[in-house]
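Presented below, as structure tokens, is a lone chain in the form predicted alone.
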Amino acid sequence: MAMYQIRDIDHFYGDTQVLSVEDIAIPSGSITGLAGPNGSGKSTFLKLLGFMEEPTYGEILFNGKKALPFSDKVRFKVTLLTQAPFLLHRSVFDNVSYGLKIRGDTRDIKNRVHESLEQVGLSPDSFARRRWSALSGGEAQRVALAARLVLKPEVLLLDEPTASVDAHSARLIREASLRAREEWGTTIVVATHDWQWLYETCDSVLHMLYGRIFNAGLGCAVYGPWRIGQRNLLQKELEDGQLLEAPKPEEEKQVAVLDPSRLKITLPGKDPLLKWNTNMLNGIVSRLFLEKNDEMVQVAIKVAELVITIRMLSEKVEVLKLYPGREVCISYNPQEIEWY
């Protein structure tokens, strides 16, 4: 059963449209990642899923029924953890127990708060009575997460939960969130740039750009300025002088997206005839990431200021002997570049 069903949402702030999302279902008990550059609409989408705002047009069904912001149907079932943790100017114990007290659910409250602190790697003996102002950034984020986990929510929404914390805290936040799914069946939606979240932890990933979920998968967004080039194509000069060519867009479309499924990686000088049929970009492998199925590898390639991520079979990676720092060539057909 779908925890969420999103139906033809268009959302505006004033006269500015910030989201346009067609039919999407988020399964119950799943972990869904939201990927995309800053300003792509991820945080706004999470607010709608958290029923903190109502979409201007369209509807969101929760467990098959329409729900309104802050209604009893959702306000004790869905919780959102933001990138910048908001803590009350009270002790850690009072912060974590606050939601339970609001609900009037104070049974065995001390043990429940202590269990929640332990789940995020904070010793109750050391932290329960500590003031909010005596916490590091990573500790504060973990306390904020504990305050949500103590409620055992049906849905946990995470907005860049590890972006501003140390590596130790990031690992504990990820592990605590996964435990919520494993023990309580919590549905998790996480907006993040963290590869471990997106490609090792998540069951599926939605890619957002300019408020839309687009079909280019791990596509690389290319912004202007553009200039008129040869063959009636537009040209984007990259920082290292290379030229990226694309067809002219339809009106109002501003961002070109390279679809990685249509790109080919070769090694310099290994396919000399290829350059006569397609355009080429030179880059350097910056990172390899093995997906959780152990069959596919995310290959991130730095091309000037761009990072192009291509999914490849692990066997192909071995044949090409790809590793960080390896020089590669990427071939593409300009006519296959899409605009958004």
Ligand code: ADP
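The structure presented is a predicted model; accordingly, all values stated were derived computationally and were not measured. Residue numbers count along the first chain shown, from 1. Take the two forms, find the largest set of C-alpha atoms that superpose within 1.5 Å, and that set is the rigid core. Compared with the form predicted in complex with the ligand:
- Residue 28 shows a C-alpha shift below 2 Å between these two forms [criterion: core-superposed Cα displacement of 2 Å].
- In the core-superposed comparison between these two forms, the C-alpha atom of residue 304 has shifted by at least 2 angstroms.
- Superposed on the core, the two forms barely differ at residue 182: its CA moves less than 2 Å between these two forms.
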Contents of the next structure:
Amino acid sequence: MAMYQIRDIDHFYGDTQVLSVEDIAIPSGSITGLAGPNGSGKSTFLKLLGFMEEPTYGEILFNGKKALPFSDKVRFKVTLLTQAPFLLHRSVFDNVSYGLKIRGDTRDIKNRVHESLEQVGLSPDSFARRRWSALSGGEAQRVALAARLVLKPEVLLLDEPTASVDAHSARLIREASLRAREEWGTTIVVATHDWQWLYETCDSVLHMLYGRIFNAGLGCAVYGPWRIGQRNLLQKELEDGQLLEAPKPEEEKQVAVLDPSRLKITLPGKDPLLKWNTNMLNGIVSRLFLEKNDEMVQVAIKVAELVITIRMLSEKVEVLKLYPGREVCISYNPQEIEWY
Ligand code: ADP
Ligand code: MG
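Given the form predicted alone above, produce the structure of the same protein in the form predicted in complex with the ligand.
Up next: the whole complex, starting with the chain shown before.
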């Protein structure tokens, strides 16, 4: 069952179109990542999924039904953690209990608030009575998350939850969100640049650019800057100095996407003779993930700052003896890279 069904939405601010999403479904209990540069429409998409605004055209079904912004169908069930969350100028306890109080749901409130604080790694003894102004940025973000988790939401929408917090808070925010999915089956949609979320945590990633989703699933998006290389190819220098080559796009485009089904994994030193049109990248297997209902394995390979996820038959994974930490080579044909 889909938690959301998006039906051909177009969203405008004034005369400017900022979002255009065709039909997609977001399954219940899934974790969906939204990736893309600033201004690509991630926050706008989250606002629509949070029923804070109505799409100018098209509709979003929630649990199979149309829902209006702020209606009872969605209030308290869908909750959005914005990038710079607003806290009431009161104590941590008052902030976390606020939603329960306005819902009139005050049974056992103290324990529930304390549990939520613990879930985000804040000890109730030292934090419950603390004022909002005596929190670090990461702590404030975690209080805001606790205020949402205490409602046991069906949907948790996270807008760059780890962009402006310390690494410790980032880890706790991710763990607390994952526990919500484990314990209550919460559906999560997260806009983020954090590759741990995108490639180790999400079930699927929607890549956005100019308000459109241009590639759902495992495609690996590569952003510029690009420079002019040989053979009429563009080159991107990765963080570790390796070069990725792509053909020059015909018009001005921003993102090159590697289609993982076109890539080949080999072990270092055991490369078959390379064809003239094939390039190599060196990477390290970072994760193996057995797909639910079949014999395919998703092999995540870290190549400098990129994570490339390739689906393979489990037999092939055994033959190549792949395991996390193993060095591998990926071969690709630059002409098969597509631009968006
Ligand atoms: P992202 O979260 O990916 O950075 P946003 O959804 O915030 O992208 O923005 C998408 C586009 O919509 C941007 O061009 C932004 O300037 C515009 N935009 C966002 N909110 C508003 C608004 N309230 N009024 C007018 N334009 C907006
Ligand atoms: Mg944003």
